[in-house]
Every structure is written in C-alpha cells, then in structure tokens.
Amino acid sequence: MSRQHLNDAQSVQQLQAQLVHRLRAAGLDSPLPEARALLTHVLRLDWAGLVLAAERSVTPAEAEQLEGLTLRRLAREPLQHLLGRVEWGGVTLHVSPATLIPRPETEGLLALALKSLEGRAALAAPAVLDVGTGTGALALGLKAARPEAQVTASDLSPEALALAGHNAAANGLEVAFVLADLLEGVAGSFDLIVSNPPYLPDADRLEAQPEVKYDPDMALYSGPDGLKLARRLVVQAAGRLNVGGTLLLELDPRNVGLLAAEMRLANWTVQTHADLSGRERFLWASRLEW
C-alpha cells in the first residue's frame, strides 16, 4: 500500500470504504462485499467481527498485506484465489489455478444429484461418480449431504486430484479419488454419475472475462460447439450406468438442448432443467435399454 494510504487508514470503517471506492473505480461489480471477504481475510475476522471493530486501528502490516491483495484483485485475478478458498455446497474448498473455480450457478447440479438419489431411496450405498471432479466440489458436496454413498472422483489432471484430495481431508470426508481420462480407468457401474465437463465453444476465448483466463483452459473450452468432451462421456457412461441409474451434467445454455437432442436418438430419455436465472443449463438422462 502506498504510504499515503497507510497513512490515511486510520480504521477498519475507513479503510474499508477506501476500498470499496478503487473496486467501484475499477469496474467490479460487487465492490462492498468483495471488499468486505479481502478484510476479513486479512483481519481475521468474521463478518460480525469485522463490524464490532470498525472503529479499531488497521496495524501497517494489515494494511500492507491488504494492498498486495487489493492490487491483484484490481488486475482481475478471482477473488476466490486471493482468499485461497470458497464455500460451496456445504463444505469448504481450497481454490488453485489449477482447477475451475466452483461456481455458484453448479450448485444448481449438485442439487439435481441429491434428488436423483432421493429417487433411488431403496438403494443403501448408492454409487456415484463425478467426473472433471477438479477441486473436488461435487464428490464432496454428495458425500457431505449423502455419507452413505459410495463415491468416486476422476480426473485427468494429477495436481487437480491432489487438490481434490486435501478438499477431501480437510472436510473430513472419504472419496475414492481416480486419475483418469473421463470414463477411461474408472472400475465399475454406477447409480449417478455426474460431470461439469468444459462446454464452452473454442471461440469464446476470444471474449472471455479477465478473471476467466484464471482457470484452465481444459476446464473450460472443448471444441466448435463446446460438446466435444460431452459427447465422449455420453458414449461412455452408456455402459456404465446400473438399471435406473442417471446421468447428470452441467452445459452451457446454448448447447445442452443440441447434446439432449442428439442423445434422445442414441434411446435415451433425457430432461432438461433451468439454472436460477431461468436459462436451461442442466441435463438429466438415463438409458431407454440396457
């Protein structure tokens, strides 16, 4: 931070509305909250914490790492990589770049597979597999509300699965964790299997946000239409799915009507489900014949 700022935090209240201020000027859309996760970050505090002490001094420490983070943020690297974690879906997750950052808009998935199982009540240990499990979030997300259920995860990155595995620790929470080329090295048949695969058309690179550029790119971009990797995966969890098991991903909302189209004349019986702004988002299939 430069000396001027430092000198002008007197406290948390007026450090916090200097911040807020830059994220507005910068162009960010949330600059209240953004600003608020940065302090309470690097005060320590929770949210109650950070108004109980509005008044107090900000320490030049704080103060110096607040403005390293304030300036990474101004050069449009995710929020979420700053603070090192997200909560999604009822459990805690450490973000890196080497994963898609769990966005709140697959939370909608995660609570399709939940009444997907809902469905299958009779089953004990029903069998789940999340594929592209990147950080983690869907496996354990399933197994936190589901700890009966017997899950796995795949992936083709190894320092994903690494990731993926602290997330599972630090959770407290059992996956069987699998690297692999989508379906490819994966051992048996599944109730649900469930995929955010990257559904993104090649060419929005082109127009992508700054803090897209964050993620990878094998996490975020499969061909003309962005159902390259799609249409594998359908293909092989075909024989992968037990009697009235379901498969669940998450597309883009201007392909998921194509791949629903394309699957129903290889006999499946598929559904397609909005997100919360009302853009159908989520595909939800199972077998016809086995």
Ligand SMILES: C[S@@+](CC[C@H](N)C(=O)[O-])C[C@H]1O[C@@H](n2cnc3c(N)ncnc32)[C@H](O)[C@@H]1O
Second form
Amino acid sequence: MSRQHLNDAQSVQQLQAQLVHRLRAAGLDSPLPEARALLTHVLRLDWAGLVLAAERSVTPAEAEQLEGLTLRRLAREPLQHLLGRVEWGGVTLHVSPATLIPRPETEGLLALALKSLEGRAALAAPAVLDVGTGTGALALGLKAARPEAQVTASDLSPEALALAGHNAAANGLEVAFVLADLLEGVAGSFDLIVSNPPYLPDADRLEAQPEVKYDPDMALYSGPDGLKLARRLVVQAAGRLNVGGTLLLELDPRNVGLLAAEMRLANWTVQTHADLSGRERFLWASRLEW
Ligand SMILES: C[S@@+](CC[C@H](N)C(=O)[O-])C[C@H]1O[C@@H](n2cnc3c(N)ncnc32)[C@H](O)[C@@H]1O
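The form predicted together with the named molecule is what I want next, because the block you gave corresponds to the form predicted alone; please supply it.
After this comes the whole thing, all chains and molecules, with the earlier chain placed first.
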C-alpha cells in the first residue's frame, strides 16, 4: 500500500477488497478468509463485527498495522504466526517459531486418541503420554476433552515445552511436561501413547512450501525415509504400554504401510486410518502379547 493509501481514510470494506486482491495476486489459496482473519485481528473484531463495520473508516494506525502484516504474509510467513494463535482441537494455542503450527489433519489423531480412551471406560484416570508435544496440541486437546486423564507431554525442544506450558496455563489445563528424547527420561507406563513425530524424509526439505520453512527442521524431518524417530519410538513404546494400551501415530501417508508391516513382524497388531482427504495417515497399534 502506498503512503497515499495510508493517508486516505478508507472503509473496512475497501481495505478488505484491496487485501483480497493482493493476496490472490500473490497466489495464496484462500485470499478472502485470510483477509478477514487479518482484518478481525487488527480491528479486534469477530466475524460479525467485521461485517457490521464494513462502512466505517480505518484509522491510519490500523491501516499501518495491517500493511505490516500484509507484507509479511506476502513474503509467505504463515498466517498463524501473524495472528499468534490457532483454534485447534477445542483449545486455543499460541504458536511461535519454536515448533510446528498444529495442522488440521492432526485433529484426526486427536479424534482417534479420544476414541481409544472411550474403549477403556473402565480406567478411572487413564495415563496418557504425548511424545513431541510441540505447542501442546494433542496433550491439551485430550486433557480438555477428558479431564480425568493423567496427561504427560514431552518434547526435546525446551522452547517448545515452554510454549506448551504457557498454552496449558492459558487454557487452565493441568499437564505434566518433560524435556526428553522420545521416551528416554520419561518415567512410568501408559494406557495411551500418542505422537505426531517429525516424519518427513530429509530430502523433502528441498521442495518445502515457503510457509513450511517457518517450522523448525527438528519438528519436520526424520532421516532418509522419514521413519528414523518413529521406528525408535515404536521400540521404546513396546515396553511402556500398560496391558491393553494403545500406541497412536501420525505418519507421512507414504510411510504408513511400511511401518505397519514392520510392526506386525515385531508382534504388534496394527490398523491404519485415513485422514479427511482419504490418505492413510494414522497408525493404531497394540501389543499382541503383554
Ligand atoms: C511434527 S511436530 C508435532 C508437534 C505437535 N505434537 C503437533 O501435533 O502439532 C514434532 C515435535 O517433536 C519434537 N521432537 C523432535 N525430535 C524429538 C525427540 N527426539 N524427542 C522428543 N520430541 C522431539 C519437535 O520439537 C516437535 O515439537
């Protein structure tokens, strides 16, 4: 936006139209929802408030703030980083460059985790571990839905754990956080171990979308085929599940069949589950013998 634009008093509606045009011209997929999200953030309005404010003038300070955010978005910084938070799995999560922005498909893993606990209704306070918790997404989504669960969450990144702790407090949820390399250093055994570990093959780094470059590498990549950490986690989890316990993993759909086959050879019973776009992405496993 030019200085001239900043000095002219524009209506919310005019500014929204310009913003949609600029985001579309930059090749972004969802220009209207993104424009609305930026406007509601800057103007401190909800969706209905934005609609009702269509005719009102935007102040120079608001226009300047919006312009700063727009330039960052045009440079492909993720929208969630500009807004600072996401609504995910029934909780509000602050996000930062310390860890992955929780993805919508991971809500499918949360749904499977809740289903697995429903099947264990006899457990008064199921012990749950979220490995590689990041923002705390899975741990907090679970604790919000099943307050009686004893939820532990681990991560190898101190910065991610600090963010997850902040998110727990902001949502008023009690979760135990542990700085640990997968299960090394995490005490106890669990009725459910759930994880969305880094799972992309290292070579994917070369073709990553611009937005993905804002996620830290340690949240994304896991060796030549993407299974380095998941394989280690499976071996560790085998000795840490309570009788009847479940291991739930999100993986790259290219790898789900491969890891499922390897686990079956190692005495696991395994089912795979599709995400909302129909790609097998989740692995539900338990031990054949305890
Ligand atoms: C794909 S992100 C998932 C974050 C979050 N669970 C979610 O679903 O949005 C993977 C997380 O695993 C963490 N991580 C990477 N290596 C790890 C390790 N060896 N042990 C524990 N956590 C690890 C990263 O710091 C990151 O927060």
